[in-house]
Amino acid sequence: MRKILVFMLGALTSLCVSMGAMAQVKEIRVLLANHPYGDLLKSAIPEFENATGIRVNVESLQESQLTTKLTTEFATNSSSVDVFMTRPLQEGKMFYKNGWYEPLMTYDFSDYPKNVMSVSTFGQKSYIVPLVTEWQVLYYRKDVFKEAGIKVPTNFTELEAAAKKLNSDSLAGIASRGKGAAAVTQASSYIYNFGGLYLDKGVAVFNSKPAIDALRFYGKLLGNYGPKGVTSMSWENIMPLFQAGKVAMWTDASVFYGQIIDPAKTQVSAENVGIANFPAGPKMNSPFIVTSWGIAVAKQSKNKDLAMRFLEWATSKELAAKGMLANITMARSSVWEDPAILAKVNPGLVETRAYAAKFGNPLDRPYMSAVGEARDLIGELIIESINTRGASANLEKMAKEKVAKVNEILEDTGEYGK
C-alpha cells in the first residue's frame, strides 16, 4: 500500500510540474515603437498581465531600428515575435508581399474610417489594426506672434512673410524636417498644395513643375529662416528647440502636441503653443492625413491565440480613450465623437483633424514596397534645395534622374503603372 501511495504522490508531483511548465509557456514577445502610444502601451502592460496571466516580453525600439529588426528576423525565418507595431505606409506593402502579416479575420474594424483602412487592407483581407492617425499642422508660438503683431498664416505667402519677420539670431522663423529621407513626409503637404504628387498611378512624377516649385519653396523657407544645421534634423531634433523657445513656427505631424507641451521638458507654457491648419498653397490646401502606426500579429507567431488577445486589448476603446487624453491622435472614430473626451482635448487638434479628414491626402510619401529607397532619393533633392535656399541650378536635372531611378524600382517590384 505504501508503495502505491509513494507512486501516486510521485505521479501527482510530476503532473503538477508539467502543469506548471505548461502555465509558464503562456507568454508572448511584443515589439513596440518608441512612440507616445508605444510608451502608453508599455506602461499599461502590467494590467494586461495581471488580468490575463499572459506574460509579455516587450521591447521598444526607434522606428527605423524596429523595421530593421523585424525585417531581419522575418526574412531569416528566425523570429519569435508575436505582435508588433508597424508603419503601414513605410513597410506595409513589403511586409504583406513577403507574407509577414497574419490576416485578422475575426477583428471588428467597424470603428475605423474607410480611408484609414485603405493602407491596412490588401485584397479582401485586413492585416493591420490602425492605432494612430496624424495630419500635418502648423505649431506656432502665440506669445511671439502677439508681440510681433502678426496673425497666424493661412497660406504660403503669409507663412514666408511671418518666417522672415520672426527670424533672428536667437529665434528660427520656421522649422520643418530637413534630414533627407525623414523630410519627405513633411515636404509632401507642400508638394500637394502646389498641385504636385510623388507618384501618380504607380509612376514617379515628383519632377513635375508643381513638385519642383514646392521643393524650391521648402528649401527657401528652411534655408533662409530655419534652424542652423536643419539638414541633419528630424522631429526629435526640432522638438527640443521648439520647447526651448528657439523656434517660432514648426510644420509637422499633429501627434507631437502632447510631447511639445510636456511640462517636464518644455520651457514654453502650453497656453503659448498654438495649433493651426497647415497653410494653403497656390493650388489647394490638402495636408496629409495618414495612418502613421498600426499593430499586427506576426505570421510566424506560434502563439496566435495569445497574440490576438493582446492585440484586442492594445487596440481597445478604453486604451484609445487614454491615448486621446494623453494628446495622442487615435484612429478609432468613436473617440473623436465622445463629448467627454473632446471636452479635454485641445480644440486645435479637433479642428485641424476635422479639416484634414475632409480635405486631406491619405499619403505622406510614395506608396510602394521599396519606399525607403524612394525616400532616400527624394531626400537628396530636399537637402539640395535647403542648402541652396531653393535656388539650385541643378534641381530639375537631379529630380529627373531620381524619378528615373524610382520608376526603375517600381518596375523591379512589379508596381510600375499600378
Given for the second form:
Amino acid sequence: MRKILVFMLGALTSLCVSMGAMAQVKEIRVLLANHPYGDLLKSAIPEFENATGIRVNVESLQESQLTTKLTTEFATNSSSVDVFMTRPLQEGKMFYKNGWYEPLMTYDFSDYPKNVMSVSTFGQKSYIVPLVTEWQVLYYRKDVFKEAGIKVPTNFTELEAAAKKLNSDSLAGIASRGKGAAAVTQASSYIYNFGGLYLDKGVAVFNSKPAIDALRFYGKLLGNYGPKGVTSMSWENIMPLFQAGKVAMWTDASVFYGQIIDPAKTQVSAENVGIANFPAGPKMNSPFIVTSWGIAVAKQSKNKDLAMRFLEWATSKELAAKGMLANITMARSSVWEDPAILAKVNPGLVETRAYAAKFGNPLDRPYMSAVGEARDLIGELIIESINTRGASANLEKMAKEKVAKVNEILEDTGEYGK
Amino acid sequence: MAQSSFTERNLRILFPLPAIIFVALLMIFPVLYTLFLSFTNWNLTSGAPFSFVGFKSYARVLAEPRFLHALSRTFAFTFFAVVIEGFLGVAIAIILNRAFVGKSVAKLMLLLPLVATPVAVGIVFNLFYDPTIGLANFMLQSVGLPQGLWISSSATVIPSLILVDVWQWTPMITLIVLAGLAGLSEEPVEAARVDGASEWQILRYVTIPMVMPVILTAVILRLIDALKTFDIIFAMTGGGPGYASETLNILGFKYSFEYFRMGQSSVILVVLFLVVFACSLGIMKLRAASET
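Return one more block: the form predicted together with its partner chain, after the form predicted on its own shown previously.
Let us now look at the entire complex, which starts with that chain.
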C-alpha cells in the first residue's frame, strides 16, 4: 500500500513539474471555420510556430457550430479562445453588443475597401479584420446554352426566358437556394435589383411593392423551373446537382466557383462551366458583395499580445496572395491590383468582382443582432412564394406580419430605427 | 474497531455517495438551472444582463403557434414511430425466436442499424431521399410508381423521418424482446399445446402476456428517446422545409443557438422535460399493472 502511495506521489510531483514547464511555453488557442481559408491557415500554422516559437492550438468547426461554440464559451465566461474566425454579418452585431470582440487599435486597415470596413467597425473602433469577400454571380452550363442557341442572360426577363427554355425532366432550368433562412442571402440581390431592401435605416421594409415583386419573381422562377424539392435546398444540396449536370443555371455566391470547376468533384468539365455577372433587375443591378468571413481577437483572451501577432500573420498580404491562388476571394484590395496574382486567378472571378465591387450592396441579409430569427421569418415568405410559384394570394398579408415581427425584435434589441 | 466506527455506521451513505454527487452535479443541477433560466429574460441579442420576469417567458412561448405546432408534431412523431417500432420489433422477435439456419447472422444484421451514428444515418438517408438523384425515387421509378418529394415536402417530411427512425430503432425493441422470450419457461406453452390451443392462441394468450413487461420496458426506453429525438431530424432537415419537421427539441435548439433567446429556450426545454416525465410515468404505471 505504502509503495503505491509513494509511486502516486512521485507521479503527481513529476506531473506538476512538467505542467510548470508547459506554462513557460507561449501558447494560444485559435478557432477556425471549415472554410478554404481556414484550411489554408491551418496548413500554414507550422511556419508561424517555427518563426515565432508560439504554439497554436487550432480547432476547426463548421460555421454554425463555430458560432454555437463561441457563444457558449463567451456567454458563460469560460472561454480560453484567443483568436477566432467570425462572420461579421451574421454574428458581428451580437458579439459586439456583448463585448466579445477586442478592439483592434494598432491594426493597419488601409488595405481594405471602405464598404468592407463598414461591417467591421462599430462606433469609432474596428473589431474584425475582413478575410474573405463573396458576391453573387450566375453560374451556367456553356454547353447547354450553346446547344439551345441562346446567350447568357443579362437581365431578369432573359433569365426567366432562358430558365423556361432550358428546363426539362432531366435538367432544372435554374437553381437557387429555397431553404427558408438559407435562401434569404441569395434572394437579397433579386430584391435589390427590383429596388427593394430588407431593412432601411433599422426598420424592416421587405413588404414594399418592389420587395414583394422580387419575392414573387424568385418563387416563380424556382417554383416553375427549379429542381424538385427546392424549398429544402441550400447550397450544399444544389452544388452536387450542378456537379452532376442536373442544373442549367445557378445563382449563388462566388465562393463555390473553385469547387464546381474542380475535376475531382464534378462530372461537368471545367470548360463547360461559365460564370457571369448577376443579371440586372427592372430597377438596377446591385448584387450583394459581402465580407463573409473575418477574424478577431477575443476580449476574454489572456494572451492578447500573442493573439495580435497571430492575427497580423493570419491576415498578412503574403497569405492573402496564397489564398487568391487557391481561388479564395480575399478582402484585401492590393491583391486584386497585383498583376502577378491576377494573371493566375480565373478571369471570370476578376471580372464579376470588378462589377460587384463597383455597383454591389455590402449586405446580403437583414443586418441586426437577431439576424437568425429575422432570416427564419423572411424564409417563410420565400417558401410560400416558391410553393405557389409566385402567385400566392397571401404573400402581402404574410409579409406585413413578418415585417411587424422583425420590427418588434428590432425594438426588443434596441436597434429599431438605428 | 473504534477508529472505523464512523465508516461502519455510515456505510449506507458513504458507499453510494460518489454516485449521488455525480447524479446531483451532472443531472439534477442542469435541470434546476434550466428551470431557473426559464424565469428570466436572458437574451444574448440584446446584449443586456438578464433579469427575473416570472412567468412572462412562459406566457410568450406557450402562446406562440410555432411552439404548439412543434408540441403536437413531437407527439405525432413519437406516437407513430413507437407504435410501428413496437409492432414490428415484437413480430420480428417472435419470428427470430425459433431455431433456424442463419439465425445468428440475422441477429448480427439486426444490430447494424443500432450501432450506426445517427448523423451518418441522416446523411445517407438524405442522399437516399434526394428527389432528383436519390435512390428512393429511382427505385419507385423503375417499378413504375410515381416519385415522391420525401423530406423536401412539408406533407411527407414527418412520415419520411419516422421511416428512418423505424429503420434504426426497431432492432432495439427486437433484441430486448428476444432476450425476454429466451428467459420464458416452456411449461405454460407446453400446457397450452396439450390443451389443444392453436399456435396463434398460444402466441396471443400465453407468450405475449408473459413477455408483456419486457415489451413495455422496451417501449418506455424507445418512447423517452423518441420524444427527445434530435440528431436524425437536425442532420436531415434542420426542422424544415419551413418549420414542417420542427419538434420541441429542435425548436429549443433554434431558440438558444440561432435566436439566442436563452430564457425562452429554457421554457421549451422545461416543457419537453415535463412531457417526457409524464409519458414515462404513464407507461411505468401501465407496466406495473401488466405485472400484477
